[in-house]
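Only one chain comes next, encoded as structure tokens, the form predicted on its own.
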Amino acid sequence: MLKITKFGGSSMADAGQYRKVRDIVTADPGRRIVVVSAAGKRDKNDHKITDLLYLCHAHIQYGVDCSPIFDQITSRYLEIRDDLGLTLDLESDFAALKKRLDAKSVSQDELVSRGEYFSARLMAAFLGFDFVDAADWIKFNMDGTVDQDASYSALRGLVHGTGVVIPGFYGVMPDGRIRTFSRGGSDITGALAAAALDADVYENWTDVSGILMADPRIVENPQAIPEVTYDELRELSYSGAQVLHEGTIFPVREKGIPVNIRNTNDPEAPGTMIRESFQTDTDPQRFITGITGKKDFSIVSMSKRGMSNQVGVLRSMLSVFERHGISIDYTPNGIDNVSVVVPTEAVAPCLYTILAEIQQEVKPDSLAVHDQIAVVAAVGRKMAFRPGISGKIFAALGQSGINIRMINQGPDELNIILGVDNKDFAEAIRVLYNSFVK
């Protein structure tokens, strides 16, 4: 069995975490491909190495000496190396990088990718594995998308049965320039490696024991989700849950490879398993998979008598938002009215122009905007088979004095979306969790 193991920044923070990673990798002979992030925070007052590298580049761009920050980065990796008893020469690499940085001959993408690069160099030496540079196999197209066929073929040519360590987060453009994914993109590197090598499972190791059923900043000690489908994960991520980088799922889903979210600090915990579907149900009593949400939405509501009998009214309204590049999250509607739910930050700069254009093109009987709205989502593949779930949700919120401003449910019945006032956001999530999970 081949397992691709990806370790996040918290798992790479110091020598102690490196030792935990070694113990996890050596505990299973299937863990032969290791993908790593840059060193993360050691405590809440610490800095992520990637943040410091971005800061270095900003200093140089404005003609400010970045030596103190660069020295922090260097010291961090040298400290890990020395604590692990390694003899790897990193000083020469750091000196060469600093020289290029001072000469402004290193791009921002290449500079910030060095956090993963040095993490992987150290981890490869510590495990006794081969180092495979991500720039040698992740091939970007000129439009920034990944050339999967070329990338997969390149990696298969570099892996020969022995253990390898790969830095996450970056690849190479057709002209040879280093390009990074967006923040959190090391997850994508691991997924691409899993797909390229037809792995049996992609393990994503982090600092929590799986995907949690609610935000731990809102709900105290929320349970982990033992199993979740790709569709449920998509709903949870879209509605606000911080789970995986969005681009992570597509490569492994295409190949039917399950993803296992695990905790480096609690390796015995089974974590969360993500698959296309599950044959058996480990908890038949649980019908809500997770509860999540986001704040600061605006609802643009329009009513027009006889709208249901007029062709093109909804299209005309939506086309106004399209012209202004506004992505629409939800469109709850009635017979003669429709509402458009959009992020306030996105619509605010052009809101009055949009309203004027809707007024001119659609000529509604009424047009109103409601701000300070939060969206709360209850997600679960089994909700469709439980009569009265919506009623129970509304009753629980009503008993707590929470006013529901908007209701939306998709035809696949994977979720129930509610709009509440921003001030009720956290309480709504707590009420739902305590009512249906706890």
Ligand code: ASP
Given for the second form:
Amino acid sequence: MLKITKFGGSSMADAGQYRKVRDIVTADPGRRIVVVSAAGKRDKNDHKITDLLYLCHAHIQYGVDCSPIFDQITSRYLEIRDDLGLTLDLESDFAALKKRLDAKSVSQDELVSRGEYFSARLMAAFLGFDFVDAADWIKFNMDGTVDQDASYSALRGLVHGTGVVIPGFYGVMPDGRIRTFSRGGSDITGALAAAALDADVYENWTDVSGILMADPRIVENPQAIPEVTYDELRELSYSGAQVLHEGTIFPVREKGIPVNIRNTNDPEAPGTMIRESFQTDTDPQRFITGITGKKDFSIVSMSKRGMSNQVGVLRSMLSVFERHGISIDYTPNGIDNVSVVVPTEAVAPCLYTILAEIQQEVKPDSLAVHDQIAVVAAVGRKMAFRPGISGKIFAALGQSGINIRMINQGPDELNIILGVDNKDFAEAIRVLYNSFVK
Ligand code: ASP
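Now that you have shown the form predicted on its own, what about the form predicted in complex with this ligand?
Everything in the complex follows now, all chains and molecules, and the chain you saw is the first one.
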């Protein structure tokens, strides 16, 4: 049994968290490959090391001394080291880095990658595992994608049965320069390691006991989702829930490796299991997997008499958006009308040009824009072919006086998407949660 364990920033925030990580890793002999993030926040008012590193780089760019911030970073790591009783010499590494920083000879990517680098060095020393640098195996192509074959075989050549710790978030370009993933990218490093080594499971340890059924800022104490498919997760994250970096799923899904989201602060909790599909239904009463959503959409709707009998009207409307590089989220339609739902922020800069072009090219009978729309998505693989779910959703919202502005459901029935006014967003999520979960 081989488990890849990835620990996020909050699990690496101080020496106490390092001890929790050690207890988790040593509790299971399958946990031999550990991927770590940079130290995260210790409390609400604290700073993530990665943020401080970006800040350092910005200072240098503008010719401002970054020493106070750099010292803050250094002392976070030295504090962890001393508290754990380790003797690793980090001082000379930090001094060499500072020298290069002052000489402006460190790229932004290389600088911010040092957060995970130092985390991994410390964790390797603490666990008595080998340190395997991500720069020695995660190989980027020139276009910024990962060369999976080259990376996988490089990692296989570096791991020989003993425990290893790998820094997340970065790899190396063909010319040897360090390159990072986008923010939150240590999740991808873990997924790549799992795929490279054909792991049995990819455990992603964070500070919540799994993916929650709804946003805890909206619903008080929402339940965790025990089981979710990759497809459902895609729907949940597309519509608003932030769980894993979006580049995480592809490498593990390709190899059929399940992902288990776990909580470092509650290691007994089973967390959330993410798989292609589930053979047995452990909770037949639960029809909805999760409820999520996003605010601030605009609906551009047009009607044109006789449109249903004309060919190409929809295409000409959509091609206006395409020309402006606007990605469309939903296109609910009637017989002689169609609406295009897009994030307001994306469409706002060119809205009037778009409207003028639709007017000119599509010649609609009416054209209108509705703002302040929120999208609410009820996601669940078990909704498919089960009558009554949408009825229950509409009844619950109706009884709470929430007006539904748009309805969208694909034939795979994986989700039901509703448009409501921004002002009703939080209440709509609470109403759905209460009627399906409580
Ligand atoms: N440390 C990086 C960040 O804060 C990457 C990660 O933690 O996944 O974005």
